[in-house]
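Have a look below at one chain only, the form predicted on its own, in structure tokens format.
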Amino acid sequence: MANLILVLLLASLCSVPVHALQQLRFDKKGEFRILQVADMHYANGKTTPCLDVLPQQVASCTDLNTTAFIRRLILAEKPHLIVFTGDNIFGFDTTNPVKSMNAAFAPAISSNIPWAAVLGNHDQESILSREGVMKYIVGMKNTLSELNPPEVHEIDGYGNYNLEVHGVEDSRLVNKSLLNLYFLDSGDYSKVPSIPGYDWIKPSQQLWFQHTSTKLQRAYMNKPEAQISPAPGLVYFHIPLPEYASFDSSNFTGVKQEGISSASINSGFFATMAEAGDVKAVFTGHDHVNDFCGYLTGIHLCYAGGFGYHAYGQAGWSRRTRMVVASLEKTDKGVWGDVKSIKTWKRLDDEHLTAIDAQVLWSKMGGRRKKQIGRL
């Protein structure tokens, strides 16, 4: 009880943000690079053993395995945000969730770089409640992680919020996002004794969502220095929509080794984002052994494939993340305009942290592109 009630303290004092809000922008390169960890199931650091790995690995294989991937990537990609997309510890298997937090998280923080976080459905399945999880993130040193949007009274779930990242520095759009982050919880269980499985994005949100969006198209498509269509977007959280099934290996970049969990209802998510008009790509975790990229009506639905060590995965096959890096457009001038482009790629944790599946997902002349631009 004594530790239970620490840990509440802890995460009640955490509750408000304890830093100052960086701003987002792309770099004197005109780039903007994100890294997406999906499902890193922190536990209890060298005490956690690796779930499906190889049997050489077996015996030294720990969480520690997921901290050192996660400082490879930093160093080898250079991000300029990181995000995490939920199961980012395991309740069930957690002693003390704000000390596995802590210890899931030092890779960024110690880094320096901003990075954002949403819920899986296994964070809060500790001594802490979502809401507490969720608070715990938010008071974290160098996060830009927010409980939810402070204009709004009544949301569901914990962990809906934007960033906006913004022109270069002394560019002439440095005071427009040229390109927009959404983040939404998906939950964890359906709480509707009729509905079975996994939860989903509710109208509250998605309500949130178009507002957010009109007002983000609104802003860059008026003075001063009014753009004639919409900045993209980005949309992360958790659980795959149903939309996901809509693939096969003839329509998509990637692997998709077992099926879509999602919901077992359809929300109309898929609907809300593709009438809002701005976003270009969605990305998830949830399902570790798929990977995949495919395109549907406008939008790449994405998946980052399984990144943590006590994570379920499959013995030989590569833990592994995905980049995705924004690029400007720059005018014969040399001035940088908007986007240009939207490219990801995978890097697997291997020797050599290989790069596969580079893509690009959208194009400010064609659109979107399904061309496979192969290994970097």
The other form holds:
Protein chains: 2
Amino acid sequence: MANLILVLLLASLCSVPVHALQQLRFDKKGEFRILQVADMHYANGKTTPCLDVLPQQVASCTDLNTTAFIRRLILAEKPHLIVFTGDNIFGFDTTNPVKSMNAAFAPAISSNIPWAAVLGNHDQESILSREGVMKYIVGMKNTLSELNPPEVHEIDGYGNYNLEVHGVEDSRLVNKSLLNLYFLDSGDYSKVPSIPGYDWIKPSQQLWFQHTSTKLQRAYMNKPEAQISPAPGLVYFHIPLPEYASFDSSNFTGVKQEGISSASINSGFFATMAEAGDVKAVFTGHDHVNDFCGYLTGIHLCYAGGFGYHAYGQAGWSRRTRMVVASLEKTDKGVWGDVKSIKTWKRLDDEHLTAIDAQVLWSKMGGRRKKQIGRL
Amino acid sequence: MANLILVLLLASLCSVPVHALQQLRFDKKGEFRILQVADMHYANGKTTPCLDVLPQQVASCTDLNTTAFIRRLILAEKPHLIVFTGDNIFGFDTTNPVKSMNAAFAPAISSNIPWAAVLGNHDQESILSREGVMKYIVGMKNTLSELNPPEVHEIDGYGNYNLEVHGVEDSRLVNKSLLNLYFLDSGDYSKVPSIPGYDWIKPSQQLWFQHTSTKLQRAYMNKPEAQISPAPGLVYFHIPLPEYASFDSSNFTGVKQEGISSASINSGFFATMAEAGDVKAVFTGHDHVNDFCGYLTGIHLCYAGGFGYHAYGQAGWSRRTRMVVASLEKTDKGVWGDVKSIKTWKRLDDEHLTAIDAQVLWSKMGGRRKKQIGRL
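What I would like now is the form predicted together with another copy of the chain, since the data block earlier showed the form predicted on its own; can you produce it?
Entire complex below, previous chain first.
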């Protein structure tokens, strides 16, 4: 009988979503570190060749190079969360999407670091639909991904959810979300015959985002431990917004080596985020050889740069990742406060995992500082 | 007792909205005619001077010229519906907004033609809020305006609603909506400090539009009298969309004599309409000396041109209005069918109410024809 109870208890524990057991929070140093992996394009592992690498790399390069790059980054950056921003697998070339996903997310899973994923435009190009892919992902080990917000009756896409990052354990803000992460499904391709190209974030998703942001802001600025301004928010999805085309090299950090492959019409998510007021930065993938961050009316719009080796790229231009680190303020009394700054940099897949383009995306005092932040 | 019942019956009839008693429908000639009045800017009547008129007009020109223009148009065009697309009163100059509204809408009311109004950015600039102005409007005689859709729990703005235009009386489509009219509140000014300028149509409004369009399309294409494609939709609001800036004289009909004063960011309503698939044309005001219609991926974007005399304009460039006429198809058997074409033209406030820029916005056969439609 005692055994049966134990089994039932374990079974019930196993059905509890990971995030209920594992609340994201700032670490003892007051930091929260996010590694963004964009466009792995994982297919079948060691039999899948690399695209756009140097002639001397061709012979030995496969999907396993993508895997090795994540492993090295995890060791080097010690992230608290790994975010996969879509085209995680390249459905078109995969012989078994479940195997591809198992292999693609394996480094995250085996590291025991929580991870979250959204869909790109290629994930569903095998035998699994977008719903099928996202349903499989949410059942994987250590993931905080969700299919969709349970409280919303109707929402477009699969993989719209948010995560809260709470204060340091045993600190006064232990039960407040000091940093909010939003994840959205930016779709695949337009379903409107007169509008060619990529899909877009729909009104239903924007309304969910708006409600969620409002709710989080209200909770943060109300007792207990009422704060005076909203907690910063970061937004992750796959396809860049049309507003990414607002920049040139005079007003961004990084490079733009191809056009902005946004939807061909503007569905207004930038306006919705600007109105919400808490979002400080947006992080997408999709355009593999763009890796810039540009700043527009209060919000940084950032690419990660292409990560995966079975994805188009540019031979000799290293695959890369984007790190984001939010840091808490420590008051004179040695007590952890709210978020003081949000910094970002990229890491290249070279011998030293070279860090480049470090910048402050947001700081509590300045709202935003454009200057570079010296050595890491 | 019988008297009491009669009184109660009358009272209950009076509380029924006009549109419940008065279903819009195509006339016996298979036509539905809409007169759009943009930017009356009505203030205090005969003591309110005209702006931007010729020197010889200055002395005798007041708000009453605006009134006279509507009266003449009603006689000439015999519309079935008059749509006021905002800045109906110029709140800043009015001494009594109720009096201003009574006077501004008086020609519509006394004509006994149903009318509908939305708000602009100036209507609330007196002692009445936007809610107050719209609440007053919906209580006026013969109006089909509504405060907001009763079935929606939460929506931004005041004056978001839709109207159905049913088939000819005693025809087989008498109970179907063959033409759908959508009205939205495009707001006044941005509430986001980092985004200057005009307001925009929000996700909550777009979701309502999307749901309404889906519901109407389903009803139209289902039994009884199931149709094979959605009924055309026309959309009316005040502030033009950013997409109005897509055109130049090579691809529009009319003139562009000033910049497009849309919101400075794109809130995506064009994308939402394009996705819905039923909208054939959008009609706004706001920019008084632009009066063009341009065509973008399936939807005509049209200005009416400035109507009111206490509104900025251009001396010597006539105040004007936009007419839209939808016509039904008559089958070989002499039975009225669905909408065959939607035409538009403008009328100038000159001696002959000259009609200009006639064009077919949409036709059942061609989807759209750009060619001019000869003499009226």
